[in-house]
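In the form predicted on its own, a lone chain appears below as structure tokens.
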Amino acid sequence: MAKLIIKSGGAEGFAEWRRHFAACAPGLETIFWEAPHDPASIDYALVWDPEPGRLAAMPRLRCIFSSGAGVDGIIRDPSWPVHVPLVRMTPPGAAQRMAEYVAWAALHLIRGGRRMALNQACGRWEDFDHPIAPETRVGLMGLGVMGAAAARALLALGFPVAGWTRRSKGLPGVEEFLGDQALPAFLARTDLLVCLLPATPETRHILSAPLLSALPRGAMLVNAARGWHQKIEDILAALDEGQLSGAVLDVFEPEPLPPDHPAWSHPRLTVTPHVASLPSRAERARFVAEQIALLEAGGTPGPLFDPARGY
């Protein structure tokens, strides 16, 4: 019987993981990360932020599964076993969830959702003008699986959509800007910027003052990728100065966002708790079970993290 060790959600989370795997993969033995076990007996690992060295101590390990879409909590371990396939968590529902989140965030921003929420909190009745989707040019940073799904949802709502990407994706209706040399032109035509980039050394703090100042004054921002990408102090300053008229942020450094952080109360900022595309544990368990079945049958899992590309 193959053995899967799980570190995600603590003891309570493991109990739920175990129920779901029992339903979709009854021949798989699940082991809690903190329970006594023989590292040499582990075939698979489902983890988010394993302690450095733990994965490297499992000589029989055949595949590592990230419990979320990112892998930064795994690859920050200097000894993680690079030769073992590392699968990013992308069950079918993840892209749909991201598309819904980005569409909601875009509509929330152009319709003044934060302004109306603050008015409701103080009992103030106020009407105001707002743009409509066809008048708001969206720029997507990143056109991978998540970005492509978001682009389709935004196009369906009538937003003009462009994408900034390394390589052409050929998405119908999406204007493409390729590579670093095209970034200034991409930003100049973008009224609502959406970040869905992978976390790589090149994208560290890309959402900072130099980039934000290249957007049209009064632009809007959505970051549903990683806190890695943003300098929160620069975003707050841009909101204060009016360079940004509004923002929706789903990711932060650190997480959870500290209770006394100024982002919570900023009148032009909506904070969400890293929920943009997180599938249920049941969905993720089915995805991992399918990948393990594929491996056991001699197939290749995916999508795989590529250390050379950084995503």
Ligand code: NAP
Given for the second form:
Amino acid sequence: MAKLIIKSGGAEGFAEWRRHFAACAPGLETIFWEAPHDPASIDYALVWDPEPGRLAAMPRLRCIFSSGAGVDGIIRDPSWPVHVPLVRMTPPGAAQRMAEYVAWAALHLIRGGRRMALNQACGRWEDFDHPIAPETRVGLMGLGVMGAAAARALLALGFPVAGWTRRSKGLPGVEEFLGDQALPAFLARTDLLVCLLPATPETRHILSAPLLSALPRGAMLVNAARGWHQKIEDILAALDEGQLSGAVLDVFEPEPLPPDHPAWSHPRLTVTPHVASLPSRAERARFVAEQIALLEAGGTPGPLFDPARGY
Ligand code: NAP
Ligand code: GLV
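Having seen the form predicted on its own, could you give me the form predicted in complex with the ligand?
Next comes the full complex, and the chain you just saw is listed first.
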């Protein structure tokens, strides 16, 4: 019987994972990360942030599954076994959730959702003008699994959509800007910027003052990728000063965002607690079970993290 070791969600999370795997992969033995076991007997690992060295000590490991789409918690271990395929968690519901989050954030920003929530908190009845979707040019940084789904949802709502990537994606209706040399033109035409980039050395702190000042004055910002990408103090300064008119941030460094952080109370910033796309454990267990069945039948799982590219 193949063995899957799990570190995602602690002991309580493991009990739920075990229940779901028993239903969708009855031939798989699930093992809690903290339970006594022989590392040499493990075939598969489902992990979010394993302690450095633990995966490297499993010589029989055939595949690693990240319990999220991002793999930053795994590859920060300098000894993670690079030769073992690393699958990014992308059940169909993951891209759908991200598309819904980005569509919600875009509508929340153009309709003044934060302003109305503050008004409601103090019983203030106020109407105000707002742009409509066709008047708001969205720029998506990243058109991968998440960005492509967000692009489709935004186009359906009537937003003009452009994407900034390294290679052409050929998505219908999406204007493409390729590579670093195209970034200034991409930013200059973007009223609402959405970050869905991976966390790589090239994208560290990309959402900082120089980039924000290259947007049209009063632009809006959504970051649903990683806190890694943003300099929060620069975003707060751009909101204070009017260069940004509003922002929705789902991700921070560190997480949880400390209770006394000024981001919580900024009147033009909406904070969400890293929930843009969190598929249920049942969905994720089914995804892993399908990938293991594919592997055992001699197929190639995916989407795989590419160590050469860094995402
Ligand atoms: P992905 O499939 O790997 O896509 C990454 C995209 O970024 C690709 O289009 C890639 O373009 C582009 N890109 C990478 N480096 C670039 C660079 N230096 N310049 C320009 N474009 C670059 O990633 P994903 O699955 O869509 O995930 C996107 C982000 O969302 C990740 O940070 C992930 O961790 C995060 N995420 C967050 C949540 C949440 O709940 N907040 C949930 C899921 C995922 P090329 O292919 O052309 O290189
Ligand atoms: C969540 O952030 C994920 O990477 O799936």
